[in-house]
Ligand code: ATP
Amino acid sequence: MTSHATTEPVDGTLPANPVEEAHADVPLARLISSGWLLPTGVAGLLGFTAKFESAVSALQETLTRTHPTGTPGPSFLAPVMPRTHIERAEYAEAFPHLLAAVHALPPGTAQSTMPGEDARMPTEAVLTPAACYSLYPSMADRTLEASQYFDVAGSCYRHEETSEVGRFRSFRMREFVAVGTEDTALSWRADWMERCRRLFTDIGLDVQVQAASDPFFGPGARFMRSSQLQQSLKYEFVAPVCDGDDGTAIASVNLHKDHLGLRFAIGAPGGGPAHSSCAAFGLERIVLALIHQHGDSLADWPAQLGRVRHAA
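Okay, now the structure: that chain only, the form predicted together with the named molecule.
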């Protein structure tokens, strides 16, 4: 997405406290004053009002109805996951800057004295960076009898460096995931690309579809970025989420090839490593795009939201 620096005070001095800093960002201040977002005082960490949550619920129902073969709705995954699973996915190698871990006092630490902050040690838990990472371990070290399909949602955390509107550290993601043969992953990806276009048209969002790459880190980063682009592994659905924004990724459709199948030793039905693909929807970003497009009154939003036709 395109980054937007937060608006700095005219005289260049920093705001006196973090709440003021949050309000120094004009689009953010507007979203707070019009009853959508709740500031915490820390950039990138927001709460959400009942009005915002009613939009999230309508969007979730719409996404549920968009599923081609029917889904009871998403399984809700934990906002934390085992460190060993994220290590096996090699997430920390690619995105060390985004991963955050839970630190806590070791068991048996004396209760009678107040230990210092540096007494907190890494635990076995990390904060989930994307919903689909919690799925692959459940299929690890076996061969699938048939391709598997998932509908999941969860809170994610990424230690983002910037905090323009729409780039939160804590946010929610809904994902539809396929794991199985190469053909399954490819055709499932193609179907969801088309389904996403129709979905966003139906809810009145004018999106651009763009080939994209992830912000890989480390020595191989440039190669990974260019090979992801060359192989068209990632497409983003881009729309403005606030005034002055010329495009933020509100959803992405990703082909992982056999990367995760190999990492988790998941066998495809019929042999070879499993291939996978996911369609990931950033719930807060889509709601922000809807607010930007349709205004502050939910009554003025398109009737199709919540009544999107079943995609074939």
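The block above covers the form predicted together with the named molecule; next, return the form predicted on its own.
Here you get just the chain by itself.
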């Protein structure tokens, strides 16, 4: 598919030989040569083979079965979202270094000459940084009659300049989200903490659970990280995704308290601002952890992953 829009910031150009470039990193090179990943020549941007996608599909089915009350599967959200929504969530204030905006030529640009790159202007869209941010606008400026539960997935983007295995700029996320009363959010978080432990045990991953904080930006970042840790708002499930990796976060369980309820003016059933919590799964990272743990032959992977045993 061809697009005339670009994203900013943009850095680097495609090297003459992207395979050779990618092979400068030994763990990444092994994943490429073993038929899992496809290099693009830009750090953090990778394609995925049919073999890798069969593992993602099996993981998605496993996550669907893990849902506590049953779900037909996720709703897939757009990889871009309105700039106004992300600004209302205050993501742009907390993480401006990770956010990428879509730039394009303004309507009516003269076609008589080829415009320069500086002619491209910010549009009303940004690349989605996390799947759940697309949910809250649908509940904005009203009071919920009952707590709401969501199963969503989508392609996300965060502008991280790294070739570290597992730290993709473009990646897919599956999230289970609860929005409602404070008790709803707390119960949802507690339930998914235990479900995540069982899930990773079932698929043969030895994970560590760690209190964590988000990579806030600016002079208040240290305070924000400290506050998040002190309140135990974020826990990550950590596992190695390649040789030499001490551990990478492959999933997290997050308590937002009433932050997003206040930002989007969502009222909780019974009064007060809505609280929310989510369980988020990095699909590519979990597959990388499975490859590291169980090897390159899908037939040797745990039976709990179902159809992957018969794939490719």
